[in-house]
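Next comes just one chain, in structure tokens: the form predicted alone.
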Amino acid sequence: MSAPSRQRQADRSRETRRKLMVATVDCLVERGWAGTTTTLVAQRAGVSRGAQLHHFRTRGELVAAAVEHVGALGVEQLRAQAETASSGGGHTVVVVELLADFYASPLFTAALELWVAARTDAELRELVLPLQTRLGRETHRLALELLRVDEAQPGVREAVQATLDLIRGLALANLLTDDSRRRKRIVRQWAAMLDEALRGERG
């Protein structure tokens, strides 16, 4: 096969894989895990059931992947977003605001799904994870990039967690109503918490 072949084949298999990424994670919002088969994503991106089969063995192993790709896509679009919208001043409120936005995004509810059903699923709990855990360590490690603050410092390792918990809590109140109104006061209330809490902290 010549490189200009291999390159294409190339191309196709990546454009193939993302497609099913998308799908799954679409699936997931709308469905859950128990609607979200194999044979539904593959329709949905439009894709034969053998490309799928040949990239994913199994329904977990599709999600677990689905869940990690459109994660990281997410995470480099939250700073890309973060160092436009603090350019203007009020950083902590700004960082904060786009993380809470973050979490109560599709995304946080297509992970919420994987992370509940892996908890009576033991095959999916071993996916499950060590991807939990590479998202956690990653959300992390962007906060205190976006917040410019060194972990180092004492107590700011736990103020930015505590600031991702009360995230997450505040998402998962939003998944069976619009909870946004409410959210926005606490996250402006919190952020100006934290900035004092953070203040002279940053390098």
Given for the second form:
Number of protein chains: 2
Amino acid sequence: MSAPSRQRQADRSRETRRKLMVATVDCLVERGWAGTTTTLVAQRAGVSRGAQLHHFRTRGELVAAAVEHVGALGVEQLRAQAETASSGGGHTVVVVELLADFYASPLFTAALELWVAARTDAELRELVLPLQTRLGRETHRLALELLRVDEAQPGVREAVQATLDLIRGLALANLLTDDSRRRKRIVRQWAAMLDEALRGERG
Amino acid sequence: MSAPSRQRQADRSRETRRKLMVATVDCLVERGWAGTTTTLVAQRAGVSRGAQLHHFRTRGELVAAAVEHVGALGVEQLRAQAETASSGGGHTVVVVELLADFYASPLFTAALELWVAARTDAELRELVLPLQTRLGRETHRLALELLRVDEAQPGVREAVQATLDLIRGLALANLLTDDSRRRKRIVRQWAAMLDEALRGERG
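Now that the form predicted alone has been shown, please provide the structure of the form predicted together with a further copy of the same chain.
Every component of the complex follows; first up is the chain already shown.
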């Protein structure tokens, strides 16, 4: 095969993966884990079953890859948003609000469907545990970076972890109803407490 | 029917309900929503299908009642624990720890299975929404009572809500792995920040 046609094939393969992963997350959000079958995902993505099987052998692999891929895209988006948004006053509240809105989104819903399914499925759990660790580590690093704090300072690590735990709790409260107004109030209150705790510890 | 035999029948009926509800929560924890069939629950509870249908017409009704019943028992237990535990120093940290451990328990897992299933099942959602509101209100009242704070004071309502959101986030982090050591650290840090925020606002 010539170099340009190898390139074209690689592009097509990447595009197929991307389509499958977006369709998987949409499907999880709309129908939950039980309704996210590989057949339905292939159909929604407009990808043949053969091509799908070439990329992902099992439903677990497909879903885990999708959550990781869409999660990484979301993190990039968040970074860009934080750069433009944080020029105004109240840096902490802006960042915590961005993080909280990021979690209270369809991506969290998709991840939650996967985590809950993995709880009672040993094979899926083996796939999900390292993914959960990676996503947790990545989000922690992102929060440190956006909040511009140094976790070598005492208490900073725990305060940032608590922020992320709170944000996941707020995302959970958004699962069945729109909780955005209450979330805004809680985030503002928390940002004030966090500012107090981080005072003098900012790098 | 004589009064004593009516009484005996009411007792038996209550005991049947209780058995069904305990078996339902056990089943949710062990097998998830998908594995919690009414047949399996009746079997585990040692109750006939007829008796089960007499009490609960659908799987949704059975599961919602079970989560509410076991939740109410848990709240009573927590109240009793808080009374004996809070005699030592550091009242806030003791209470937040009790609440956090209460949530990071099988009961939360069972409720989460129900919430997640309700997200993509319109009929179940109608059953679950009022239950979620009731449980949320009850837990908020319990937290105010145990922390001995008055939500008429500015900021108290939000601080207590944030505490419960954090605790739900911590419970989520405990879903696939034992997160109790990290949880203890976060709870301690949080309790210190909460004490600071509530300072002078305690009734």
